[in-house]
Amino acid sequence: MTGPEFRRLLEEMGFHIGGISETILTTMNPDGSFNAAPMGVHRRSHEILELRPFKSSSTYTNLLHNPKACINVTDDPGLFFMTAFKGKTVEDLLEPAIDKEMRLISASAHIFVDASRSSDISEIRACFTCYVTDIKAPAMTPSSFSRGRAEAIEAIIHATRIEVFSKEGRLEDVERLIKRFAECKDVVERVSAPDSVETRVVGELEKMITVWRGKA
């Protein structure tokens, strides 16, 4: 696969230079294991994107050790609950399964990079800058927009802050996080349907929450 056609299958699934897309990133564990988590991906230019992951994280800590990677694209709720929280289960939800390549298998496609280059940003978040390697895009069924899953998406984002920074004891930042949570939450319910995956996993989402928050 060439340099142009890596750059029209980029476009066409939503990496535009300059924005931020939400994705499931795979990397390898230093026992030879797969970590899936969240991660936005930022698109520098043409074929090179940015992952700005904690230090704290296995995502860091996989890249600085091993620098392949796989990029997993997805708009499903349910693998960026799963993959966000690990050990948290969302009634009919099953674990998400891995290949050897990497790729997160229920994902709609694949973007494969090598993430040699890293930077710091700050004492806390690094800068890996990522060279595509191949693209795996399967012929793509048209779908229609849903706003409850990009809420219910949003909402696992809100969830993952609010989680840390209740540990760290941000009140305010929770407070504020948790109204924006609410905003998602309420659209999900206005607009999915009552057993979809979307209204399951904000519902075990603000289980959660609550638990936290009396912690905090």
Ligand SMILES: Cc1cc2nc3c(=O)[nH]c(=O)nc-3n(C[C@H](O)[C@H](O)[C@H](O)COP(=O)(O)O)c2cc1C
Given for the second form:
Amino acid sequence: MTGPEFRRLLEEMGFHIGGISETILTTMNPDGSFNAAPMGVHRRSHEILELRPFKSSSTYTNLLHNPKACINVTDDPGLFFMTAFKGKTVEDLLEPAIDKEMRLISASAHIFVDASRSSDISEIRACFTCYVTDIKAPAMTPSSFSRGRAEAIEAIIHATRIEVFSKEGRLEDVERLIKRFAECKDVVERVSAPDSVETRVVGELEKMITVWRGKA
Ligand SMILES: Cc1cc2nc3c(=O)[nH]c(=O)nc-3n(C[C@H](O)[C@H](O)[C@H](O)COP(=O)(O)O)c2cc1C
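Okay, that one was the form predicted on its own. Can I see the form predicted in complex with the named molecule too?
Below, the chain from earlier opens the complete complex, with every other chain and molecule after it.
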């Protein structure tokens, strides 16, 4: 596959220059197993992408040891939930499976990258520059935009910070994010089916937030 082909596919998948797309990144753990975690991907230029993991994440440690990674493209709130909160499950959802090429099997497309170059953004966050080495994107069926799915993924992002801030005792930040979580939940409940993945994900998040809040 050539550079122009990579550029065409990145555009088609919604990775626009200057923007951030939410994805699930797979990296290799020190023991050779794979780790999957939601990560924002910044498209800096035609074929250069950037990842900004917190240094507390396994993704950060893994990329320092092995820069080969796979960006998995999906809008499935269930996959975002289970890779953000490992070990937690949502009723009827299967654990995400990763193949030997580091691909999250149920994702719609896969972008293989080399993230060898890293720098610090701050004391707590790093930046990895990624070069695209391959893309596997089967012909995609157009999908309609779902506010419910989008808001569920937004709710998961808030929840990851609520967990961290609760542990750090940052109560004002916790309450601010809980309000934002409640707005996301409200949209999901208005537009998504009661048995949809996104409804079940926000229900599970709400239970987890109650526990974290109790311990904060
Ligand atoms: C949609 C979404 C995007 C996220 N983007 C980032 C990110 O860019 N950097 C980061 O450090 N954490 C991000 N997070 C939070 C991490 O996914 C979360 O902290 C995760 O538990 C880290 O897993 P790990 O320790 O296996 O790397 C994001 C979460 C979600 C739901």
